[in-house]
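As a starting point, one isolated chain is supplied in structure tokens, in the form predicted on its own.
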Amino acid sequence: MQEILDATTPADWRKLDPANTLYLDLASGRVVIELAPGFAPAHVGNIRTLAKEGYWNGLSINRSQDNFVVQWGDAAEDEKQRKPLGSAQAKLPAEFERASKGVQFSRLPDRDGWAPQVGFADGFPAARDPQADKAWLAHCYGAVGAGRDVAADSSNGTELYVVTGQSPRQLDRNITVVGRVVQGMEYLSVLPRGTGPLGFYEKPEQRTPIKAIRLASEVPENDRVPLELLRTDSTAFTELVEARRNRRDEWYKRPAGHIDLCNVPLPVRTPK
């Protein structure tokens, strides 16, 4: 795979859009999140507003469930004690899926147990059902979703989670996926597991404070993280998938001839 990446050209890579990039700053380091307005426009719009107005600054990561997710937001259980939303919307529509028509979809060659077709859309692991004209983002490692209550439309983007365990694809089309982590997963995956139900921390001192969550577009340019992502609609990416799908290096004695959507690498680099 490295040989393929070494042979790429600048046209094979794309830069993160600062208006659709979140920086989650912790004492341990920065987590970079790419937002997905093409699949969750209402949620992404609300998240932009929340970030611009500093909603998460001073809040905390309140949950770390083993082999599942970490989650952050307002830890106050009493609604009256919760942080005001400012200009953000208190209620949003569920954005579990969208029409597949018009989505540039790079399909994988193998079958999937969760969807008729899987591949990549706008650089995100995705799935689609052409007969139903539906497409949706998949809950792969690093996916960022909007936590909700029982009602489908009970999320507003204030409670966000990141998948840190084996891909829980049963959540696909049940929760709004708003983006994915492109750098900094190591700061989330190592967090101590919560001792309460569903991995919530039972004591305030167990929580990880959030220094700030900001849009990259609101951060001075010299403080931004310059990253490029391999285009998933490029020939180089197709070659990379096949190299991972059918390993031909000497160590592998039996090439799999198959790859799972959530095992496809999504290369990120710092431009030279």
Second form
2 protein chains.
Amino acid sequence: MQEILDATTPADWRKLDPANTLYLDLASGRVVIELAPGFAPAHVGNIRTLAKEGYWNGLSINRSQDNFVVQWGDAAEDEKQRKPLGSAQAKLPAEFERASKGVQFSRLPDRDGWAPQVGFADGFPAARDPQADKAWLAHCYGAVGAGRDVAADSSNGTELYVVTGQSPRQLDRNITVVGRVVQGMEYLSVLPRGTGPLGFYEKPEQRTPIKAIRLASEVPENDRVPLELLRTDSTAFTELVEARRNRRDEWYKRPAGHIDLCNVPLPVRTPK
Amino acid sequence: MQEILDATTPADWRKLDPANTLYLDLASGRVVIELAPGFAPAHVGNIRTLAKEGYWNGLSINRSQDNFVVQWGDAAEDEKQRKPLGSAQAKLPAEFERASKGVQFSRLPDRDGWAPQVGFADGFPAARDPQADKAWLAHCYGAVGAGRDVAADSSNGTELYVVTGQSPRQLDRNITVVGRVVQGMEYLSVLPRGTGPLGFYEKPEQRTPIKAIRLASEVPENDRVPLELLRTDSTAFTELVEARRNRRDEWYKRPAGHIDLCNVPLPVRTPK
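Having seen the form predicted on its own, could you give me the form predicted together with a further copy of the same chain?
The complete assembly is shown below, putting the previous chain first.
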């Protein structure tokens, strides 16, 4: 893998767009999230508004369920005590999938049982159904989604969760994926598991306070994290997938000849 | 799921065998591991000896790599400073797979790209190749394996790892799986990630001390954890798999019609 990355050219990499990047700042460190406006435009629009108006600042991570997700938002059970949404929309459409037309889809050579086709779109693990002309983002490790109630259109982007366990692909097309964590997963994955139902913390003091969630574009340039991501439509990425499908290093005695969508590494680097 | 579990009879459950159960005691709590002598008899035999002789007591968890594994053993780099193995074997055969004859295999209705068949054997997630007449244990969340060097037969069971991330199924048949965690994953999955290569801790004080690793059969009965596991060859388990393949609760708008081996829950309970 390192050999392939060393042989890349600058054109194989793309910069994170500050207008589509969210910084979740915790006392332990910063989590960098790339938003997916191509798949969830209404949710991403609302999240941008919420971040600009400081909606999450001072709220907390309220749930950590082992081998599943962490989740943050307003912990108040009484609706009247909840933080006002400011200029953000209270109601959004469900954005579980989109038309596959217009999606540049780099297909993985392998199949899985969750979708007719899997691959990468806009740099995100994704799936596609050519017959239904639909594409959607996949729930891999680090996926960020918008929690909802029973009604399909009951998410507004205030309650966000991040996958911290075995990819829960059964959620695909059942909930809106709004982005994915590109750096700082280790600040979320180590959070103590909550002992209440669904991993919610039972005591307020067990929650992890959120210092701030801001759009990178709203943060002074010298406080931004200048990350680059390997383009998933590059030859280097195709080579990397193949190197992972068939591990050639001496340690592996039997190359798998296969890789699952959620096992494909998505390289991130800090430019020199 | 709860309805299915509520409708089970005592015969649907099996007790953990104390001779095949390992307690890993940390300051934070107890991790309960079921060993798999049907698949790794030599390793399990050695692990029993190591546990009986207190090999790991006072050693530490030395590695935590995000979305991959935690690992414990003797952190000493200099071989001369390592803890003596006592009566345990210094060298064991690789036990990556076994003859499938004699394995009671409950096949999952779904397929994946890692193996010709997947299902459950002895209560463990497993795979089978009928043409090659081989069966092996799968690297799902909670799988416990025996770390090795480059040589296939270089593991002796002293260095053990536990999967804490997306199932690394590429390891299947490349390393010996010795068991799986049945309770207490949350004490391992939250350990701070190491910042050295492969997630090893860079400073000794970052390691998590192991109070003791003991066989349940060597622990006084009133200090044992009396767990029961749902039999994977029971009708109730088949029903549970089907309920997970096609989620019927109101929240799910689109049942997946599929489940991956490593997404199947393996229910554990404390008898009343």
